[in-house]
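First, one chain by itself: the form predicted alone, in structure tokens.
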Amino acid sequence: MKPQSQPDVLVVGGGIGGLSSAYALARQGLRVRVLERAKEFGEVGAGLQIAPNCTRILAEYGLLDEARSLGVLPENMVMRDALDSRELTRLDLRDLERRYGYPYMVIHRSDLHGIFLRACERAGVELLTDRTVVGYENTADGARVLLEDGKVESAPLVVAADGLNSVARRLLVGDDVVSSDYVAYRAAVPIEQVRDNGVAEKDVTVYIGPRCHFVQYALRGGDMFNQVAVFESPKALAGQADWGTPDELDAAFEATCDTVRKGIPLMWRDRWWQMLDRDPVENWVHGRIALLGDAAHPPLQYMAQGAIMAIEDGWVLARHYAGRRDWDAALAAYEAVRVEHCRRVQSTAREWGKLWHLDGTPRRRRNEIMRARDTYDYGFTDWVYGPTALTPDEEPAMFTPIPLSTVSGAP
């Protein structure tokens, strides 16, 4: 066994992407060290949706039962118009599980993070906190990172899982984040606080409206209720630095239906999340430094695939290493398949966001198309909820979009 001073893999970032990839690699017998900048491991946020392409991986890792015990298996995903509350379309999530073999689950972000943290501890991953990485460079036999305190850590592979504002991304790619001018407010509250608001406790419900949307679902065995309010910020559009403030939240949902309006006062008002992503890039691997998760492909949240893509990244990288035991070959195979899949998700998320937030005649046309969809039509989900591709030829074909112009959009 190699000494602790020389891990096989350094993972920078102790979020869901970093810990899940560390666990995936440790399962291959590799000595993995995680460097987390915070003073303790943890996650900020509320609910998280994990589709069958993720629960499939949790099952392979032996972690699905623990996730089931902490999460909720909703019965349906229902999309409604935020103005009049009319149902537009739905997915029967029990039938979805039959189709893909694994469930659709909602879980608290901190609970999923905790599952991977405990798995890493059991697998012998070295978990170090209060380690801020400020530089990356390749070496003759791997790569190394420079820490803020002047120390250097090195390994045959460095995985940069340091998030949307990745230091590695800035140094190796040099692009900027892209603002959608939308902002998200979140809240997870005891279920008793919302029972009189007309909520659907057993479903994931998404209310889509002009320049806003609202998501609701139960968490933690149904004891908690998660809400996400997203809207376009007039202050952001005007170029103001302080945007997405609570006064904008209230104004954005004034015209929505009763269930949505009753949920808005429950939102956390001391923090909010500007909805940012980055343009897709083709080069995630730079020598022995590999971008992973949001450092490689930060999406807007509309596809609910951000954390899932990070978990998939680690699974794919570990599988390719297991089949080759050669980092250069494994990294080439990882990049060859993941770049295109994640580009599709990022691009679709942007378009999905535009579709949700339409107004006027385009909104009516969208509603007409959605209401015409059969509940058991999986043409829009097969490309993403099926088994994670390991090679480009395994990547399924994309769905075929339906142009809004094909319907009248009559009221």
Ligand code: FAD
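Only the largest set of C-alpha atoms that superpose within 1.5 Å between the two forms is called the rigid core. Since this is a predicted model, take the numbers as computed values, not measurements. Numbering follows the first chain given and starts at 1. First, how it differs from the form predicted in complex with ligand FAD.
- Relative to the superposed core, Pro396 shifts its CA atom by less than 2 Å between these two forms.
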The other form holds:
Amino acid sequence: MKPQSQPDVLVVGGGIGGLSSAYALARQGLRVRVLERAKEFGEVGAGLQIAPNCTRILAEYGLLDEARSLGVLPENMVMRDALDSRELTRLDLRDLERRYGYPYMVIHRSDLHGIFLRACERAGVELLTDRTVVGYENTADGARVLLEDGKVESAPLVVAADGLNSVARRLLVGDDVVSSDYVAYRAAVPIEQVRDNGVAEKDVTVYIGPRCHFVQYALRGGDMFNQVAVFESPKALAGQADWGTPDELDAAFEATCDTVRKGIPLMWRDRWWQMLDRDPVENWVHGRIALLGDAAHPPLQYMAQGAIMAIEDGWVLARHYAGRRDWDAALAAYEAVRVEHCRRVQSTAREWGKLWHLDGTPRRRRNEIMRARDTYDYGFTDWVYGPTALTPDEEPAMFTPIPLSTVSGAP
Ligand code: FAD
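Mind pulling up the form predicted in complex with ligand FAD next to the form predicted alone we just looked at?
What follows is the entire complex, opening with the chain shown before.
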């Protein structure tokens, strides 16, 4: 496609955050240009869980039916102890859909990314690949970005959706990523390969255990099975640079129950994801440059809300622009509500990770508390799965399901 003259918005990064926000803004009649570093648009990885706070937005965008046709609606989310496989607690996802009005879905990452890519194409978003942004600068009437090849692009608004290792974040905030010393392995395999492993094909199952956890669910209409294996790396704790390697994967799950152990040989071994996040920051908007998605709030993935938060960011920004047609006001409103919500999710994800990975007496105490939970008590989920807040007043009170101090004895 021949580049237009200056667009209304430049979006840097064509991941789920960049494309979904480009689409949200294009729906407001804005001319949006996406600059993606890779040679092609695409997503690496396997499954994504998308909760009702995301499917609600997909429905508003008219994209939920397409997502439904590509994804799976599991029946339950079941949490089990990874050592003895006993059930700890569950969410009845049919009842959850009744409560929130929208389904809990699992979908292949590339399918969700493809849905937004096609929606952007239909909405006339300019989608440019092989464009690496290396610099950002505010101007008198907007902002501009410098590309690796020396070209400059400018617009009244620049959205930096360039992910965990964001160049914009480095230049504008200057903080470092934080390592959790945990690493994730993923796999999506034909369902036949796991049928004899004792898996629950209709559920999302999360096995939590000492210094490790394991997630399973079906994908693509039940034809594929997604697995995520996460563990603490002894090499990372020892300060070694090359950590999270496959030999550590096998050792980490040696003591787990049958179903988990049978899943481990199926994990992809040529790529793994070190679990990194960043400390929350309050300043995502710098003049007419706005951070969005993982560039603004990369979480540990234990709440399964990272991609969802990115999609919510674009929805909120577009809604505030629609009400005002004034970028400075829209950006201030965006920052006022999203920073605090995402801070809560990021900090809860860190706590959730510690809770999942307990050992010894704290593990047993945690298990007792989880087993005592009423399946239909939505205190765990209301503050996250309810409608996305547009203003701080709409943001529900945060709920800490099981404060760590109640099980670990720590203050
Ligand atoms: P990214 O996906 O990182 O996209 C950034 C894009 O910017 C990329 O396309 C990149 O090529 C491009 N880019 C980078 N630098 C430049 C540059 N300088 N110039 C131009 N382009 C650039 N989230 C959920 O909601 N549900 C889940 O179940 C879930 N599970 C997860 C499981 C694991 C194991 C992990 C690791 C994460 C999980 N997440 C989940 C989190 C989710 O994957 C991320 O939060 C989400 O993908 C972030 O999207 P993004 O678009 O902000 O960033």
